[in-house]
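Consider the single chain below, provided in structure tokens and representing the form predicted on its own.
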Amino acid sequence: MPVSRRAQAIRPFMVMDVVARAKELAASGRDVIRLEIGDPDLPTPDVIKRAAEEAMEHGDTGYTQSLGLPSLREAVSAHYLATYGVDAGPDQVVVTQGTSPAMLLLFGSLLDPGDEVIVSDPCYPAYPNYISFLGGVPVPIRVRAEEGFRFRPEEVRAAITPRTRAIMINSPANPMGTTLEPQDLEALAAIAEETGVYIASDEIYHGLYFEGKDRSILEFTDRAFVLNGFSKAYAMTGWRLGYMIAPPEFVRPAEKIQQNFFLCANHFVQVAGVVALTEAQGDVSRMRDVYDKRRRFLVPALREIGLVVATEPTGAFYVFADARNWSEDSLGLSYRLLEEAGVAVAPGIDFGRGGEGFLRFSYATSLERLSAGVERLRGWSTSA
């Protein structure tokens, strides 16, 4: 029988194909420097691991409520109040198995077939893929490296139609590592209030902002969905724990989707999430300092070997570098660098047409490996 049109249409996540090839090479004995994926090399803080172990010993291994443990929903609410001054009650929080399922809840409860969501180009590829998979229409707006990959408000306003349901933002951003300024969030919030659309804000890289402080879209408007979780700032990618903060009228629809597709997040992981929010902020600060040192090394090092970084990245753990001096085919270039130099990086085309010619470098690895990777790239660029 033929594969469904839905499955045929979805784009591959190209960086995961690079990951697979990098692992094949490593298994064959090659030393591959892994700069392609945003998987922290730092360990999950001990206080979080102990909490999970104690929860399992206590027998917290069954189902929870589909919305999540009340204690975790309360901790999320308290965290947003303490960090941003935002009063998002626990009744607006839906706990999920990472932010990817949260996207399904968000777009599944918001979109009908043909409804539109404005996304940046480039952007994290899961956004347009989720929107399309659910019958929606992603509307890309080009954002420019020299402008910090920030939306121009007039272009966003011009793209809104009667079918527009949301504007998707991500700050700090993947793949760019850049952040939206308060005036950007304020301008987008004003557009949402004027037009009746929502803002969908992916805040998963909050806690990894190196200059100034994180700002949530909820500080500027309540016409917003927030996606967040524990994978990045808490070094918990494999734990699969996230959450969505939603306008009250969308909580029950999201809960019904969760009941049918995921049931709930893992009980003992949710217990550990409470401890992460309440006891691990010092660990987050220490990890942020480590990433910042790596950032301060990698950005000038990439510029020195001929790549262009037009805007200094100030968050997450990525540098999105213009590599058109080397090649305008970012996918082909990424495989050449992997096979010929033993350095794995993410191709810019993975993140949209606006990313073609760029490469994403993750510095979620040690300074020693970053330095070795730069030297390999330097040698490759002079001999290619």
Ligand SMILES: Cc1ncc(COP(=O)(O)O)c(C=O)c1O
Second form
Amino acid sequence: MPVSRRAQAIRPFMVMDVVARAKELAASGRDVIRLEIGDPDLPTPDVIKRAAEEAMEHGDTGYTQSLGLPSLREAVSAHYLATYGVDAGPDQVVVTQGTSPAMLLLFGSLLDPGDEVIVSDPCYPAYPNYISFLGGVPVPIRVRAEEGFRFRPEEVRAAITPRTRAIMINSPANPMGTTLEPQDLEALAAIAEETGVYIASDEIYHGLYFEGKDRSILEFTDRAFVLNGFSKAYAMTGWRLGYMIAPPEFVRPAEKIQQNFFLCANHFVQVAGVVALTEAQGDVSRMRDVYDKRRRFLVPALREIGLVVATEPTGAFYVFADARNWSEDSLGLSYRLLEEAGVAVAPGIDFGRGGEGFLRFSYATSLERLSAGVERLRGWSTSA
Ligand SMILES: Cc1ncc(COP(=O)(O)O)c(C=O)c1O
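Output the form predicted together with the ligand next; the form predicted on its own has already been displayed.
Below is the whole assembly, all chains and molecules, this chain first.
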């Protein structure tokens, strides 16, 4: 039986192959420094863990409403009001098992076959994969390191066709670690309002912005979907909890998809999510300070060993460095660094053609390991 064209069209996430090889090397006794994956090394804050334990004890182990617990939908709405001053009601919130399933709800309720979504190149690869899987067409627009990987509004406007349904944005961004400025959000919101497309804003790295205040797309336009979750800022990747904030007319369609495909997010995890939003903001800022210290070490250290970081990364926990001084082939280079230097990094090509020649370094690991990794790379680059 042939495998479906739809499944064949999904590109592998190459960094996961790097992860597999890094684990193989580690199992054979090699000490590998793992800078390839965006998974916080810091533990989930205690207050959140206690809340989950208590919820389990309390018997919160069954299904919840498909849209999510009312208390969590209300907490998300209150969080957006307190953080950004935006009034997105609890009835616009759909709770999901992570931000990833929220992408299915978003694109599944927005796209008909052939509909287009503008994405940046490079970008988080799940976006184009989800869009294509659902019969849509991702339309990549190249963004440049020396411009902080920000869209040029005139290029976005020129890419809009009668089939365009949305412009996908992600700030702070994976893999780039850069952030959009308020004027970028304003310009994109104006394009959305003029042309009738939506902005789909992945805000999962909010809380991990080091130079100022997070800004939500909802401060600029209502023609927007927000994707967000607890994985990164709350160090909860394995808990699987996220949400979408959608324009009201998309909530029922998303609910139907959720009812059929996922039923609901985990009950006790949703209870803990309420506590994350209401009681763990101090933990989030403590973790942000830890990441910031690492960022301040890593960026100059990478520049010193010959990599180019054209724009200072100011968010998430990534540095996307131009490694063309070492090699134009990011996949080949990442395997060489793994085998020869014992350092695992993500190849830029994973994130689109615009990422070729770059390497993504994750600093979701201790300062000691980061520093040892840089020393190994220094040794490798001087002997290679
Ligand atoms: C930009 C971006 N969006 C979404 C996700 C997935 O998040 P979740 O764990 O909430 O599914 C990631 C994970 O790396 C990410 O980098």
